[in-house]
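Single chain ahead, written as structure tokens, the form predicted alone.
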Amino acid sequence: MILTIAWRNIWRNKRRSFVLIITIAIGSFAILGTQAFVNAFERQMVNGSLDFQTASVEIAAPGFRTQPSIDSFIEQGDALESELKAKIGLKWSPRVLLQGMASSPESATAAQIYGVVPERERSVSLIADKIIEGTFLTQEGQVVIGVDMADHLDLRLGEKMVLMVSGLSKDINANAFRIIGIFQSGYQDVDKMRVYVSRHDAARLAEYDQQLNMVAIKLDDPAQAEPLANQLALSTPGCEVLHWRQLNPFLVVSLESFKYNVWIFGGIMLTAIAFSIINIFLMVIFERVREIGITLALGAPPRVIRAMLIWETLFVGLLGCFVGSVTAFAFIHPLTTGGLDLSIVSEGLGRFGISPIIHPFVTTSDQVLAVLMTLGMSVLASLYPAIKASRFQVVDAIHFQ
């Protein structure tokens, strides 16, 4: 009975309910829009970075991620690389990094020497799917390079630049190789530092044999990267395992902020719906106070008008939750199929490693949380009218005016 007078209640005043509707309705639509486009930063940061950054497992030298250095190297990655390739399906490359300099006839640069295996590498980072002009390394004597160093140093496809590095023996090595792709990765640093060489071309001006600085692994699940990390530890003594977590805490920070952002946003929605349920249902409240004290004169418990109260909020709150999931759900899908162009603020994203093309999403449990917290906002707000109506005197309500 008590549900049947709610709805019924609802519907008394179609323009205030539909006002309250519109207004719950509006506060899901934001939220679970908000949360759509942090899913799609989120994700677009993560995987960039696996990416392009870091890899979602790194196997290296102790100390060789904070302080790199010519001297950091694994000894043994001859061992490394057969104990990997047992692991059926697991992707990883091995890599020689060094830090150098860039140059050519017109200018020099700092550089980061990738020295890397092109099949290998092309398993665990998409920098050969970002070669804009060119192709990726197919021999030795190539090298692969950014766009921004390329201008940096006005070179085209085709010609000639020279890498020096200080090698084990402290003396500086150089070699000139010549240019046979040119990437974009949309990483600014990574752009503008990084080159890719064969592995042993890394080697040669290292002065390494089969020493190796890094091996990477790229794993389809992020979330299994630190299980991974935690057994290769126990696998691989001497050398130091960490996982993209522990590789780029800039990264863990921001997607910690992204999640403040959005609950603070979420707040701010749910306190102005909360507001708009209190201001209304005290209007109804005093609209209804002879019809409460009669109620209450023909022996219902206070709880009852309470409880009737309750469920108007919820039924009116339940609309508008529905109204406005299914408005997100119509403008979301179509931006999650065919992606949404941000290109105006391109570079801004681009510092984070964010496409200008972005695929804003939801999962079912922002859905059923944003449902949650919309409705246990809603009940919260009625509370204060609903205690209010069931502490009416029996005989002040009859005869108000």
Second form
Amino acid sequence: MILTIAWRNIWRNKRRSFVLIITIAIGSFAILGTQAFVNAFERQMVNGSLDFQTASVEIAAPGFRTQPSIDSFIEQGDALESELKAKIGLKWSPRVLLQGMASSPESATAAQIYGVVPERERSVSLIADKIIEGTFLTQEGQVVIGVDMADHLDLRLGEKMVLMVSGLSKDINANAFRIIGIFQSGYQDVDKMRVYVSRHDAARLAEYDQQLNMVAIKLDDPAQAEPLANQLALSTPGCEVLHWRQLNPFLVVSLESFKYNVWIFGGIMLTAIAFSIINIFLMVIFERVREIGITLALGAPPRVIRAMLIWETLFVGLLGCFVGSVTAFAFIHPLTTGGLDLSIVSEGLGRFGISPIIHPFVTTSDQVLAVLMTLGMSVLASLYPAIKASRFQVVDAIHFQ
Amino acid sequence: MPIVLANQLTKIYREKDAVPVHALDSVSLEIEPGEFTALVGPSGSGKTTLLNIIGGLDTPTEGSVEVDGKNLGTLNKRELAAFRLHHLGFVFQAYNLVPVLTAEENVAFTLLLRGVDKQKRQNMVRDELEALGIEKELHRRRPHKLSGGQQQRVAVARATVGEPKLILADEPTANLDSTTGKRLLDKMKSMNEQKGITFIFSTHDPLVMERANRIVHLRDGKIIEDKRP
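Since the one above is the form predicted alone, can you give the form predicted together with the partner chain too?
Zooming out: every chain and molecule, the one shown earlier first.
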């Protein structure tokens, strides 16, 4: 009967309850909406990072990541490749990575030269899918460059460019390559600095034989990167095996900061809701002083009064959460499937590794958490009016006019 | 043993910047089980204050009150609530039914608080409402769809359904026309006679005084007359 009273009490002042339900719904919607965008940004950042920046797991010579010197290489590259080939289903790509210079007749710029085996590189990176002109590497003597580098060097598809590298002998080695493809990843650093040539071309520039600088490994589930890295570290002594969280600490910090922002925003929304609830329920108990007094006079213990008001808040909270969740679903679902084009701010987003089209989404656990947090805050907010009501002096309350 | 034993009850209301008001001044009173008592007197004579203290709704400034052998001054707030629930029934002037509950739910409310099981509760509620002449089709109506007389009968049913030993009624007929008031008082009188429930009324109503077997007259917080007609 306590629940019955609580439920029916909601509908005694429909307008007021409606306002409170809408307030909670807006808060719930805002929390879910924010979470959806943060999820999208996070996923985009992680996937983008793993598709274009670092791999899920990278095996490199010790210190290569911090000091990518030409002298820092995996000596037994062929042995490592044989070992990885034995791991059926693992997507990996051997790379010769060089720091050098790219130049055209017009200009020159610093370049990160990726010497790759095209078929293998396709399995760990989406660069080949981001070719906007031409194709990915098909043979030696070709180069694929980013759109920003092409603009900077004023180069077109089919034209030649020169890559220069200081080789193992410290001599400057240079070679001309024909541009077979131009890619646009959406990541400014990648589009501006990275070039792809065949592994053999890169090895020639570096004066390598079977040496490698790195093996990139791609996993479908980024969460599995750390266990795999630990496992590979044991089987590849003398190499440094790092997973993406170690390779991209900036990304990890950004992800953490996104989480904190959601918590802060959620906290502000929930606090606003809490004050609305406190305010409205203080009005409610003021209107029901006499009724509460009579209930206490009849012998209801104070906890019954508290329970009635808390349940009333819970019901209002549930209705608000339901309305907020349904509205959020109706708003977010089309964006989840269709995506949202943020190209108007894509330049800024690119710095954070976010592609201009994002797909906001919420998980079941996000929804459950948002509902629980909203309901929890509603109950907390209702405690003050509920306790106040349960402490009414009976004799004063029953004669309240 | 008296069901109510009030000993030297004094109640002084002190408000800031105001002269203290002696609502009760050393009132002593014994009520025997089964009495149908009317506390009468002009407004401000202390009737309602005395009723509130006997009902454990208010505390005396001085003196003590025992109800059914229990000294109410020794009970804390929670114990007082439990005592009221199990030993007392209240009828108020303005009916004061819970507006969101139906007639039968209002009557069942105190039984629910007592932990009476559903089936027994339903039977007790139905019997009580019928005993007070509330037709079955009214049982599921909310208070605003009942007349004043019907609401007050439901309020009496709420007070009597748990068969308390003592019912305290504060001006129960004040808002009723004389015919309805008479009918209600007859029902209460018959409960008093048949079930032995003790009734104490605070009232101005001659209809109550006609039926009372004891009339306690108060003025200025003192008992000036206590007669058994």
